[in-house]
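As a starting point, one isolated chain is supplied in structure tokens, in the form predicted alone.
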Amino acid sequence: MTEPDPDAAQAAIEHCYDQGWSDGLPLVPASRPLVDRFLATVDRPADEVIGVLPQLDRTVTVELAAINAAMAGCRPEYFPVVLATWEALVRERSTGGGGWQSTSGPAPLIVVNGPVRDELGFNRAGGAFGPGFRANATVARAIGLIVRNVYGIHPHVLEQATQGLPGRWSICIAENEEESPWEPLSAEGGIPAGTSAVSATLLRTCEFVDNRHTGSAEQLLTDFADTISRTGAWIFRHASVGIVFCPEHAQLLAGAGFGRAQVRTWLVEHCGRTVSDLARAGKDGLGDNGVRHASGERPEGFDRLLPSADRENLLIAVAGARNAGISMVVRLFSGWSGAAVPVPARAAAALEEVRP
């Protein structure tokens, strides 16, 4: 086997930088044979259109997605997951509007379920939101490169993020189905348990809840309600959120008789702020467009943050290690579609034909 030429590799990497294709980190040069290996893992035409952004007159094809997945550092066998993730995001109303260009700089939240987690090495346990796992890191990065290179949404150009979100293109987690007391998130999204699938939406930010000192389900949920109801994150009349529970928190709630539906119902009743609390933050009024502003004219009352207990308003998943009571609240950019997308079986025979 010929030894790799580091100088040639460096030149190719610098060429990618010079073309403006990079998100700031080095890219894997996407050669024709490499892209062909990606395309061989799916039974779809290379020129099939899988995404359109009408306001920019830009379209994504299967081949363009494959090129960017290759540059992101994905292995070819990850490509069916990349396509399922992209399809899940296309179903979100916000991604077809101004979501990718918003001043919030929202990030995709990607949740992987089923056998593909172990087949491809997706992390579902400790450090679920952190780095260190190629599948998690590169599938999320592939989405960012598609948005950048196909839609042309670059910082300071078409991307209008005021400050942006740390880890915008890296939030891909696998659900810890083995330690979850509830059915997989994808089963709630219409895909049978045991099937490889992806759920995805856009989020504004992540906020941890560290509560390892109570055995009371209601005390635990009160802590989540307080975090969810923070006035700084409250922009419109209502909001949608998600919770990625650690196994310890999920099992405590389930042991007290709380399923996902019961958690949602409890939080709908308890998430919100009094009018006087909102007035102190200049958010007690509502404009015609539904945006909160200072009013000073409303009588005392209680404004609920969540509009209903529908799963589209409160995504609930389970990930991480069972070593501490630390979970994550995720602020959804808008309502979640509630749908999961199956990951088709990999075309292993075709992949072998083009594997070097």
Second form
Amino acid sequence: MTEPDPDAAQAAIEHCYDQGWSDGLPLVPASRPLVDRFLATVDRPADEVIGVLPQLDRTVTVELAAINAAMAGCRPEYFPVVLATWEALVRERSTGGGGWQSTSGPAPLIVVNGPVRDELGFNRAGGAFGPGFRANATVARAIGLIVRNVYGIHPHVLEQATQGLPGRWSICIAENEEESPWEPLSAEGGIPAGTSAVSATLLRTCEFVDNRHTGSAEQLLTDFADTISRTGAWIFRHASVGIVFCPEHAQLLAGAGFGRAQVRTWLVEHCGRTVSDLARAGKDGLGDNGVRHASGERPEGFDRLLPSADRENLLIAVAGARNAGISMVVRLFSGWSGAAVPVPARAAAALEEVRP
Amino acid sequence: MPNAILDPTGRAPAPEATPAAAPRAARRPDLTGARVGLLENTKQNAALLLQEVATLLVAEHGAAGVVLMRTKQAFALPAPAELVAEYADACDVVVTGVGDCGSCSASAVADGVLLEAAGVPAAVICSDAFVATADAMAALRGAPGYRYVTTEHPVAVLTPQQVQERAEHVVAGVVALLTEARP
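Shown: the form predicted alone; wanted: the form predicted in complex with the partner chain:
Zooming out: every chain and molecule, the one shown earlier first.
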């Protein structure tokens, strides 16, 4: 084998920048042989259409997804996870509407379940939100490159994010099933535990809840309810959220008899603000179009934030190290489909073929 | 020979823009007796701004009145064909907007292009913060250089009185777009 040629590599990377393909970081230049190794990991025709934005007249195929995944730095064997992630996102109503163009600049939240986590090296423990792990980082980045390059949604043009958010194309976590007291997130989404699957939705930000202060499930949930109920994140009549619990918090809740459903029921009742609180922030008015506005005319009362205790309005996953009571509230861009998409088990032959 | 670097976009480079490629409805010399359609997109103050503009079109420019006002079901998407046809049937001119977000500004321009193709002159009102995305959508829709009316950002937080003032400010531009024979 000849030594890698850094100068040729750099010239190829600069070529990719010059074409406007990059999200700002260097790309892996995609060649035919590399992309063919990606395509060999899935039993799908290269020209199969997997995404359409009719309003922009843009179409994503398996082949284009493979090129972008390769450019993102994925290994070929990650490609089935990229396709499952993409399909999970396509099922989100917001991604077929204006989600990718939105001023809120929402990020995909990607949750991976099942044996594929260990097979491909997805991090599920410490630093679950990253960085530091190739599989997590590059699968999320691949989605961003597909949106940019195939849908042609570029910042400052069709993408109108006011500020965007940290980690927009890098939030891919593996669920810590081993230290979660609950069934895998994907099992809630209809895929049996033990089968690899991806769940995904769009989020607007992540906010930590650090509570190493109480052994009471109610006090702990009260701390979450406070973060969830802040007025700044609340723009419509209701809002949907998610929580990525650390193992310690999840186990504390489970020990007190809380399953996911009980957590949701509790939070639906306790998350919200008084009308006077909302009026102080100019968000008490409830118009026909569903957007809150300054009214000042409503009688005192309590507005619940969550529309229901359905999982579509409150995604609950478990990830991170079991070393502290630090969890993350994630702000969903709209509702979550509630679905999980299976990652097809790869044929052993294909696996051998893609390993260099 | 080294391998070629593959293109991740799936598209040929954009051809040079050809202005006025998109069909444009025939204009009337003025708005006397014109039946006005309003298409609002659910954005805060959009309905009020369109109504205030229509009031001025009637009071100061002789329009007959508003004969059709609908709310888009999906502000991020271009209006469906049936809705466009309904406007083309019922109205002589259409005012639409307000393009006041990432996707709805682009889709408002797409609506304008669709209405013109259906034979009804349209005036799109768009916040001036979204010109780049509005222009990009016009080019995508085969109408590079498509003209619309801008109003200062923001619109959503204006009081009803301020919305009325905005209407007074944009109405001349709306009339010009709906009546000028040439863009």
